[in-house]
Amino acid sequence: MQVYGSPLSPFVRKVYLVAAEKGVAVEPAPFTPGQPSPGFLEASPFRKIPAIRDGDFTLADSTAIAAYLDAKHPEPPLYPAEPRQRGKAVWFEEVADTLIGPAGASIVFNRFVAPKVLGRPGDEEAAAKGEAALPPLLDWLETQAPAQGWLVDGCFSIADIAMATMLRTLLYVGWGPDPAKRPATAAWYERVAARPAWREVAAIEDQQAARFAPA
């Protein structure tokens, strides 16, 4: 399966993680943001990443791709079958994607992507707004993080993947899980990060992130 986009993006990383949990091989598809290829535009007509090409099938959006992979490769299941558990898992995924993601993106784009990837100054005012929006969301997550196991009734699921991938992105700007401030979240995150699939994807990402490290 080909994936358009870098796992430096939390949404692309989510797809890589789902694929890795299910043992699905991922091949990075050629992708240049400023010069989208016809293949990418076919997979993602609105130019959003991630997008995939799986044989003759194309699809965009991390949530849609994760649901597709879970249906095509049902073991291990990442969307619980029990109705309440599934609802909670999708809820956590939505909070990660639509609330924590945008708040964090304001910081990450303006303090990491713009200066280190694009070579231009970021918007500090926008970054500060993201910093103001994040704490209540992370405080809420601290109340949800279990002492043991996973976010949804002890079942590892898309909830853990979606939330943890956002927190990994925040590490780039010093907003990752802090054991002193949010110990339950930090301990849960370490459990996610210890999974073989996470380590596999993190190694790929670290190779790409090394290009932007200070000389």
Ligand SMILES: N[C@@H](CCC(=O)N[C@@H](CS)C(=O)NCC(=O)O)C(=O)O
Second form
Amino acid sequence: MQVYGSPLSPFVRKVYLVAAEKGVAVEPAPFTPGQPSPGFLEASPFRKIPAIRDGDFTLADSTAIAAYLDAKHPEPPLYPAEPRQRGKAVWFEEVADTLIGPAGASIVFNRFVAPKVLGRPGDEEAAAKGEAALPPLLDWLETQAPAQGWLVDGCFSIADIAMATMLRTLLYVGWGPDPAKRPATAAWYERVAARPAWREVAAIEDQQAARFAPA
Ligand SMILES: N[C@@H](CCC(=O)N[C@@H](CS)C(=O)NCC(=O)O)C(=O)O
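Could you give the coordinates for the form predicted together with the named molecule, as opposed to the form predicted on its own above?
In what comes next, the whole complex appears, and the chain from above leads the way.
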């Protein structure tokens, strides 16, 4: 399966993680930010990453792709079958993607992507707004992080992947899980980050991130 976009993006990373958990081989699709190829536009008409090309099938959006992969490769299941667990897992994914993601994105874009990747100054006011939005969300997550195991009734699921990918992105701007401030979240995050699939994807990402490290 080909994936458009770098796993430095939390949404692309989500797709890489789902694929890795399921043992689905991923290769990067040819993709240059700002220069959309016809192949990319076919897969992602609204120009967002991630998108995939799987044989003659294309699809955009991390949530749609995760659902597709879970249906195509049912083992291990990442969307629980039990109704309440399924509902909760999708809800965690939604909170990660639509609340924590955007708050983090305004920090990450303006303090990391703009200065380090695009070589231009970020919008500090927008970054500060993101910083103001994050603490209540992270405090809530601290109440949800279990002492052991995973977010939804002890079953590893899309909830853990979707939340943890957002937290990994926050690490780039000093907002990663802090054991002193939110110990349950930090311990749960470490459990996610110890999984073989996570380590596999982190190794790919670390190689790409090295390009932006200070010389
Ligand atoms: N809901 C989408 C969000 C994807 C998204 O926002 N991707 C960002 C990168 S992290 C993007 O493509 N931004 C470029 C743009 O909006 O043009 C998903 O889950 O895939």
